[in-house]
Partner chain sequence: MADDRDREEIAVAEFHKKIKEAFEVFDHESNNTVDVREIGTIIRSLGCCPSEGDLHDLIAEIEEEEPTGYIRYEKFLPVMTEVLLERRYRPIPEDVLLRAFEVLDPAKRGFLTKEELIKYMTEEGEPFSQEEMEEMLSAAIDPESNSVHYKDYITMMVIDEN
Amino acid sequence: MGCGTSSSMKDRKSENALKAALIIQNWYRGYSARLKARHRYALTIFQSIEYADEQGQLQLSNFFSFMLENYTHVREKDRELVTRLFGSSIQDNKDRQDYLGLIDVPDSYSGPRLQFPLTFTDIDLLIEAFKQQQILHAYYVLEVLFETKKVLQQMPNFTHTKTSPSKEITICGDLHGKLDDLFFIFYKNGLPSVSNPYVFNGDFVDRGKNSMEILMILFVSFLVYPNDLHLNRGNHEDFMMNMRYGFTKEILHKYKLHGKKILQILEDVYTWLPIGTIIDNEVLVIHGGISESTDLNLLYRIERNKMKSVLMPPIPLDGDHVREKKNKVGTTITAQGIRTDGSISEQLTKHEWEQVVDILWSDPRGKRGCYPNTSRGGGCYFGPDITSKILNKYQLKMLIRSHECKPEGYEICHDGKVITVFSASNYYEEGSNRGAYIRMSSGTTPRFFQYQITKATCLRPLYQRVNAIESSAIRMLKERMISRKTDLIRAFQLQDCNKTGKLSMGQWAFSMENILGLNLPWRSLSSHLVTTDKNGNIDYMSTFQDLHIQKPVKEVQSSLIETVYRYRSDLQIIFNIIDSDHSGLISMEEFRSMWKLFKSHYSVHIDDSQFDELAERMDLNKDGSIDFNEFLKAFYVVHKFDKLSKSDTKLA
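Please supply the coordinates for the chain just given, on its own, in the form predicted alone.
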């Protein structure tokens, strides 16, 4: 009897323990699912804003064509401007000595000294120097760029490479200036060599702070192993993209004396980078993707160096007849391109240009067909049927591409025929995503290697990492919202027929998407963005309660401040293009003229007198010139909670 009672109690205890374990397990699963959902929403915000920015960047191409027709100042500087935007590269007419002749490497320089012709030792030397945060002298940077250009000019648009079971190839995606990721890849996978070939699939630069170091390591490695290290052009190997996304600024900061020379030759080197790599005549490696009209035979033949920038499309012509007309710059537009000072500089045809844009900018999607890439504003979305069609047409088996940040560093789609690989870990924020690279050889399945670089000795708990990523994403989204405050309020008020100051969740979400166009789950994000009453109605003015744009001049209308803040990146690129000597200064006259053109093209309804007053106030020393970078820096968003945290710090 006693034994039976004891056994029954043990059974009940075991049953209770099992129930408790199941309850804990279910709770943890729900907890993990909620964290993953928050992480996913944060990544969606980052990506939506990133693509919207790229869309704005691509729209600048229309503005530059508009500017060419309407820019009114007829001076020598303007002819240089037109040549830079639409003409052929000027570096072909300049000798290497024009760049290097007057540059000395002083005895006091303690950084790496490269010996030409380069060897494996120079790769090692460079990597060790960069690990110590040393800067490669401008003389060596220019030498590397000239040598790289010379070798690239001998290469076809698509490089071919072969593997074997004993010789795998490694494929890396976007690095975006994240040097620690490159160091990690080389540490785990080995340095490039004849027996350890690599493909780097574009977007080496921008966003991260060490784009120059990555570029130098890759170019030096390429010069040592030109047949075993393959460099594909990405959409960020583009001087206009660099102006917005940071590489131009990095170069001018690190090379204050010779930065302009580096930028000039780099602009030319980009155009000679191959479009893609073909492995074992089976695997096509390109940066972005394909379209239903992708013609590899045409892409093999085009003169790729004519593609200066995706923002510089061929000048549109009416019909097939040659059309000539004088614009206000004194430049003749012909079917051959731009003619300045009697010389003809050819462009790609519109069809050729579109082919390259598709290769650099397109993204795969699950939906069948081929349709415009509305998120980025360039290239297309291509479905599994398009992948099969193009691969079959050219007897290929697989497409490997990059261009998109993936949470796990890679993604397989289209029945295994398309692989995306992205090698920049922590792309948006620390903990936001893993990086990955691929190893493969003929007849084998690709193998994926994932990693996530962290400076911390101990990885933070998942909830802390998700909190940090989510906070950063919401912060970025709120800055987007405040830049459209006037438009959003107008949209809210149109929905608020009874003038209550409140909207239903559906009305608020509709207004947000209608104005911002970010395709975000606004209902799910509402708890982070607005105040909701007990009936579920939203106080729509609470959308802006935590932040405002700092006004450099208090008397200026908010609508002008919002407009300048919203378009500050576009304006900075435009002013940088005009500022050909990189002085950071443009005249008040140029400043006003460009604003009027910009306002006209973008249909900005702001009174000129308001902008004139703002410009006058920003000319601090009254010399008739404006430091436009400082001007644009004066417009920034103040977050209420930043002030609170600073106050807390001071009190502590």
Second form
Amino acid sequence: MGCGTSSSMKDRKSENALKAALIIQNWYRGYSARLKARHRYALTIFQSIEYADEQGQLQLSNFFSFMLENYTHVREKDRELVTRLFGSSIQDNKDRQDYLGLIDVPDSYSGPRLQFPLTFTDIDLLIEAFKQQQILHAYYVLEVLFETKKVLQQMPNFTHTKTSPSKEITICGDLHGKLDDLFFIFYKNGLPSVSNPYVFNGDFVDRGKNSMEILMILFVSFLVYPNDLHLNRGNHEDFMMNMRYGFTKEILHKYKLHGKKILQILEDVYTWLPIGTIIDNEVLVIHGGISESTDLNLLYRIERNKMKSVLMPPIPLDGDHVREKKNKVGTTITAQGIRTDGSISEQLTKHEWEQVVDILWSDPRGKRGCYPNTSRGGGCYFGPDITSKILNKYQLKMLIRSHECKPEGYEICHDGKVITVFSASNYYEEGSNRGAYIRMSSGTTPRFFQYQITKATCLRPLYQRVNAIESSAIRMLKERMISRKTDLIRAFQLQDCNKTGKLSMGQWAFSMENILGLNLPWRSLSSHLVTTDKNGNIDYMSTFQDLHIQKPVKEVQSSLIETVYRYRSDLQIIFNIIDSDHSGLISMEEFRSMWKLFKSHYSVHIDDSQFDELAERMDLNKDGSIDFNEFLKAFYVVHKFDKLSKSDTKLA
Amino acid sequence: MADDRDREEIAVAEFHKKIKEAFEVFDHESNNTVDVREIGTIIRSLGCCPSEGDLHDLIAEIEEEEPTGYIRYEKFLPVMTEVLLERRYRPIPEDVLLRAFEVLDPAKRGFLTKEELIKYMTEEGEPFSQEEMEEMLSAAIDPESNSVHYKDYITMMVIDEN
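Just the form predicted alone so far, so send over the form predicted in complex with the partner chain.
Starting with the chain above, the whole complex follows.
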């Protein structure tokens, strides 16, 4: 056994081991990178669809304006409807007794009982109760809402607050009903108090299933520490958004008897939330962003409570005015005291309204300048030059905002001048993103704290988590696709001149982007959505192979089914508004006329007789009224490979 | 002749679109730049498997004269297009991967212990960071035996990607 032989064998062995290790590492890094990319793609899908929905929401608000212009008999016959949409806020304390006086808290109620005036023990009480999944009685909910409104009314549009080295402030972003995230923040960062101030930067509600509980904890904390717990209004603190994004449903479900009362008061409380907070005269904290014309002095002066819904632009309702000005949404009009029903309903001027919308809806981007925010349909995209200009104009140093979900819970941009903080972890799906909060005081750099809350007791391996998010995103995307099936097929066939049933990747991607209006990486996603042959060409009908919309009635055309399915959220909101007593029923006549209007505004080309047939065939109460929730529920997407027979399409 | 050129042009156009898509997903501010630390992920998501050394060289090619920490799309596109056209950094075939594991398991037990895997991955070749090691272990280790049954592991990963 000579030295030479054994060492050269050893060398070769270790050389082989080195090569093998390299191969495995190389392969693993490639695999891991592709997992991360798949995660990102899934988030992109979620986000595109979310913003497209918001755009849809804005279109709905245009529809209401359109409706009021053209649906004259609504204005005359149904004053209540008009008042509901554009009406005045309720009168103050007289109604409080009206509401509360009628509600009894039975002895059998085992949930938390709040004691007014509220103290920190009530905060603890609520947190403990909500941890046990108890529901706060409607009586207390209403009391909290009335009290909160009373205190908010005293506050200016922008709250000023100061920090010191011994008194840092914590800033939280969107919570969206994720109660576990709020619990975690309070656990790690401490409960709010005089020495532990907080700013909650809007979007407390919608999407998550504990919006009410979050709102109650925040409002109660605010009532106990009004100078140290600051609340900013977000674009979801808005009764119209709540109708689409789940909070209205949550309230009506948890409060079957008094839900309607709660909704009415809540609409009002929202309008009294401050627009923003200014820390140490240096840091502006607002929910969305700014535009090049943002005028803080104006925003200081406006009557913020006139902003009922950011989705209801000011519109003159007076008949004469309509004829005179030929109003279209988009014309400049000045504020009017408008008479409906003898009561005065006032609105902001269009300019004021736009200023608020910019604050609540805008997003920062790298491109210089200010552009309309086409994804969301409201507010704008603002570049680093806009940030500098506005911050300099008001001698501010930094802008902290929320409004956008970020994978790491926060993001810094515009040379450190803009920070986005988002506090709802796993917002789209389990594993989608972290949440974060900021601690800061004047003169020190902000510190970021991240977290990701999950119900699982241990983290699944990365590939399983990515798989889960990916399947969820793809499923959501496919449901969008099926709702445009007729239009997609037409677009495909237009390009398929030789009727081969196949298109190139480029042609397929073009149609998808065009028809769906979603800017997504179609080529990278194609493997999940269609079958490709060995030449790289796409069998475009395979786009629809895994799923179909359940047809509630066989005889009705697919295009109608698709249309109702696609617009079901909008229809539900419209119905909810017409159904002012929240009975779940509207008359057949109202249903038909609403559909006619809807059709013309959204340029939907469906025969009226088809629609009538559908409505009548669906085993509706033959007494001339429609249970619209049942009607809409009948339109759902069936996924071929589902184990359950019905897929769960979430209605607003 | 003209046909070949057309075909290549179409191929290049398609590559460009693919590269743009992958780039945009990581372009958070929508200003045609990405953080240099995400370039590796982008390149690998396009199906290439460069080693860390290869990546280092590529980045040197596409970085600015004075590195800013960001890579611009205009610099990335031509370099990446060539990589795709030349079919550089092809991915490792399954059988080569299997043989690599077998080299590290000369006794042919069919598995590597956790300690062995850690040792090879963090001491040999282009060593893993602690984060990479933990990530790999979480999916690869069979908790009962505390070892990696590499044949099953590979099969599982391959199925997941397809």
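We call the rigid core whatever largest set of C-alpha positions still superposes within 1.5 Å between the two forms. Numbering follows the first chain given and starts at 1. Given the structure is predicted, the values throughout are model-derived calculations rather than measurements.
A.B. asks: After core superposition, I'd like to know whether N26 moves between the two forms (criterion: C-alpha shift of 2 angstroms or more).
C.D. replies: Yes, N26 moves 2 Å or more.
A.B. asks: Given the rigid core as reference frame, how large is the C-alpha shift of A17 between the two forms? Answer in angstrom.
C.D. replies: With the rigid core fitted, the alpha carbon of A17 is displaced 3.9 Å between the two forms.
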